[in-house]
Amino acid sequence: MSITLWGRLSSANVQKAVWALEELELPYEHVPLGGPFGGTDTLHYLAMNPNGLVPTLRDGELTIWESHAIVRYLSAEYGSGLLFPMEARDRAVVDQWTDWTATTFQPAWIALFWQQVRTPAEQHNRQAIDKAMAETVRCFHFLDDRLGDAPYLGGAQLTYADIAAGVAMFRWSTMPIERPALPNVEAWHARLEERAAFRKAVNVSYAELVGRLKF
């Protein structure tokens, strides 16, 4: 087994892959790429990832891009019974929340992060910020309801659904915004914080991104 991960550690999508790798205690080589490191438009990288984004993961002869595909693969290949439920019925719930994160939750909180943090202060659009905040809060209330029924999104234990959604928590909890009370989300966040893999992968400074729309 020889795993290599390409991407900048301040990328939320790269953080998902790092979290999964660390959670599963897999040895891997990390190659900084994208953002201040550049390199996503080189022929070498585009041959691996024609989308030209991060992350990309190579495991032996297999090369994968798209963060959720990477996390699902690592969970299935190395975390069956851990991050990857063995029963199809249990996996369906995990996939449900993972796909909801991809289609609804992440677009909302990423839009808020871009409007509030990455956009220079002098270019802030209050209407756009308020719209993104309202949609993000709506999603968090949805999560809060779920987490009132189970400690993790997939049920009783951590799964790749928590990795997909949980990368939002460092930015959500540190952005200069007023956050509503979300007791179940806050308890979930506290459980995630107990995990060394979460702290290493997700609690990463985004100072290089503040007030910067592009590199």
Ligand SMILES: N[C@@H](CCC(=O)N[C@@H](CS)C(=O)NCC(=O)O)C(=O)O
Contents of the next structure:
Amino acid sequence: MSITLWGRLSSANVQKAVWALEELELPYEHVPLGGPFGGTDTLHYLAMNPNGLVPTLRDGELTIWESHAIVRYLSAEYGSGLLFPMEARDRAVVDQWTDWTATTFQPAWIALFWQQVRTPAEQHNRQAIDKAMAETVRCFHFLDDRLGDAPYLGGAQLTYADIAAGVAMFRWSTMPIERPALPNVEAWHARLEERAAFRKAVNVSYAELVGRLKF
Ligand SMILES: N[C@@H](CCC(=O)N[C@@H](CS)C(=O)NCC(=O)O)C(=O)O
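Got the form predicted on its own; any chance of the form predicted together with this ligand too?
Now the full complex is given, and it begins with the chain already shown.
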């Protein structure tokens, strides 16, 4: 087994792969790429990932891109039940929250991050910030309801659904915004903070992204 991960560590999507690799205690080589490092438009990289974004993961002969596909693969191949429920019924719940994150939650909080943090202050658009904030808060209330029923999104244990959604937490909790009280989300975040893999992957400075709309 020889795993390589390409992607800048300030990318939330790369952070999912790093978190899964660290959680599963897998050895891997990391190649910084994208953002200030560039390199996503080279023929070599596009041959691996024709989508031209990060992350990309190679494991032996297998090359995959799309962060959730990577996290699901690592969990299924190396998790032995960790992060990846073996029962289809349990996995369906995990996939439900992972897909909701991909289609609804992440687009909302990423839009807020772009409007609030990546857009230079002098170009801020109050209406766009308020709209992104309202949708993000709606999603967080939805998460808060779920996390009132179970400690993790998939149920009793950490799964790849928590990885997909949990990468939002460093930015959400440090962005200069007014956050509503979300007691169950805050308790979940505190549980995630207890994990070395979460802290290493997610609590990463985004200073290189502030006021930068490129990449
Ligand atoms: N749906 C893709 C999205 C990948 C994506 O948008 N990656 C961003 C970083 S988060 C990217 O590559 N941006 C260009 C760059 O960093 O150069 C995934 O989940 O992997």
